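What follows is one chain in structure tokens, specifically the form predicted on its own.
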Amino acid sequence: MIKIGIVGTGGMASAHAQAFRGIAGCKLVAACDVVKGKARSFAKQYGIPAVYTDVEEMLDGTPVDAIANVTSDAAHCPVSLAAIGRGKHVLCEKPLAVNYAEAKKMAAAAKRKGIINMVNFSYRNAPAIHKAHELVNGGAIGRVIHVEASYLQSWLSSTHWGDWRKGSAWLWRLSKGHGSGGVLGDIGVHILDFASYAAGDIKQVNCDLKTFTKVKGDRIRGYKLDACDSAVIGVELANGAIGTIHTSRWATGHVNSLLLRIYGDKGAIVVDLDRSYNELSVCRGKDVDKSKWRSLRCRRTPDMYHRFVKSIKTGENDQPDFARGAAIQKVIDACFASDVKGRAVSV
């Protein structure tokens, strides 16, 4: 039986709890949050016996084999390092850290300790992105030439997910002072991983970030609304391909839309998660001259939670691991640097 502690009991923690409860051989044994009432309520909801407000006390007080680190971005590093130091396996929410230096430290610590370490890039749950990765690496569309990717949400322009003005769960994501990396750290991290996993590593970025006025004075209670809302990134891949990746919280009409187009010299691939997680579109071979697209059904793949548990059982660390999380964090850091410098920056 793999005993798991959940650290951070906000909204995303429920997804972790529900997933782990559905995996045979797993047991949730502890819940930890700096707000004791939240931890207690969460533990009651999911039948978790032990409740803590301090991760060190949880790690020392309840035997756990692994933790799900579902804390805010700024806490990812110290919480993960505390668990790693005690030899506990870690599934950490994205982004892995608030900067590359922290992420690199986490990856190195996990490697030294020999523990299973994974980053919850949850759109790796889509079978379509694994098929796209397989096709590109197998040469199905030839040499990658051009890439276009986007992750669009509309929670700043609509109330589909609730009114962001009224809750800390949303407001902290708009505030640098509360540990937010803005749209880059929140959803940009996903599309950077999603696109580069299939198309190839990013070696250079030219990024423009924008923070738009949302309320008078750009402040709500103790939250200064200064984190970026939209990002447009020109990218060059390791093989010389170029493209654009963009992301925004102002994309009216898009609840949660991820799109990836990869164009090679012998074909093209489109992954559109609004359309399907389990299918992608391809244009290749005899269809190229006719500009004909075909839908390709993708075989089922295990989600991140099952892959984390399997990794613990087998001792073989699946992807995406902390090293991958650090690599994506390095791209994000380069994006921030590019915006400040007003020019392209190497990763």
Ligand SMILES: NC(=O)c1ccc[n+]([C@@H]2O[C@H](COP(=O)([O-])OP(=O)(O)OC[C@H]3O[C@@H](n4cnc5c(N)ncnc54)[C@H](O)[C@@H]3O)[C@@H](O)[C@H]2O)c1
Contents of the next structure:
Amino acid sequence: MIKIGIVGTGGMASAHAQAFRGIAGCKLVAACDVVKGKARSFAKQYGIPAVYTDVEEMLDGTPVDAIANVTSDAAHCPVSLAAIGRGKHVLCEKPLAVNYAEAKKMAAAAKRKGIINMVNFSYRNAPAIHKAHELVNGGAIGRVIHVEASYLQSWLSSTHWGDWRKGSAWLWRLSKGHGSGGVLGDIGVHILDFASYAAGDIKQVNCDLKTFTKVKGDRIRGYKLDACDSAVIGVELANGAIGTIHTSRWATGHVNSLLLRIYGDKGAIVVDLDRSYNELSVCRGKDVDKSKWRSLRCRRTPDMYHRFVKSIKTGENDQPDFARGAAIQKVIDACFASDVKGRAVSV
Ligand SMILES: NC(=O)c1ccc[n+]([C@@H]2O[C@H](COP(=O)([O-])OP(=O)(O)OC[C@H]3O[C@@H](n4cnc5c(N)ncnc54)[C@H](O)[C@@H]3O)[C@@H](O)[C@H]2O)c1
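Having displayed the form predicted on its own, please output the structure of the form predicted together with the named molecule.
Full assembly next; the chain just shown is listed first.
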């Protein structure tokens, strides 16, 4: 039985608890949150026996094999390092850290200790992105020439997911002082992983970031609302392709839309998660001259939680690991540098 402690028991922790409860051979044994009431009610909801407000106390007090680090972004590094230091496996939420220096430290510590380490790039749960990766790498669309990718949400212009002015889970995401990388750290990190996993590694970025005024004085209670809301990134890939990746929380009409278009010299692929996680569209071969697109059904792939548990059982670390999380963090750091310098920056 793999014993798991969940650290950070806010909104996303429920997804972890529900997933791990559904996997044979693992058990939730501890819940930890700096806000005791949250940890306590979470533990009650999921039948978790031990409750803590400090990760070190949890690691000392309850024998766990692994932790799910579902804390807010600024705590990813210290919480993961505490667990790694005691030889525990770690599934860490994205972004792996708040900058590349931290992420690199985490990847190095995980490697040194030989523990299983994965970062929850959850859109890798879509079978369509694995099929796109396989097709591109198998040469199905020829040389990759041009890429378009976007991740659009609208929680700043709609109340579909609740009122962002009220909950701390929204407010820390808008505040640099609370460790947020804004839209880049929140959802940009997903689309950078998603797009580059299928289309190829990113070599250079030319990024514009913008933070729009949301309330008078750009401050709510202790939160200064200064983290970026929208990002437009021109990219060059290591395979020579160019493209654009953009992301916003102001994309009215889009709840949670990820779209990836990859154009090669022999064909093209579209992954549109609003349409399907299990199908992608392909135009290639004889269809190219008719610009005809066909839907391709993809075989099922395991989700991140199953991958993590299987990695622990087999001792073989699946992807995306901390090294991958750090590589994406490096792209994000380059985006911030490009925005400040007003020019393209190598990753
Ligand atoms: N992979 C995905 O699709 C996905 C989706 C949503 C959120 N996330 C990520 O999950 C993480 C949590 O997001 P959320 O929406 O649940 O936020 P949240 O604010 O609802 O929850 C975070 C919780 O962590 C707790 N916390 C902070 N520092 C802590 C520490 N040192 N020790 C213990 N607890 C601590 C907070 O008190 C809070 O309860 C974030 O990193 C976010 O980026 C990922």
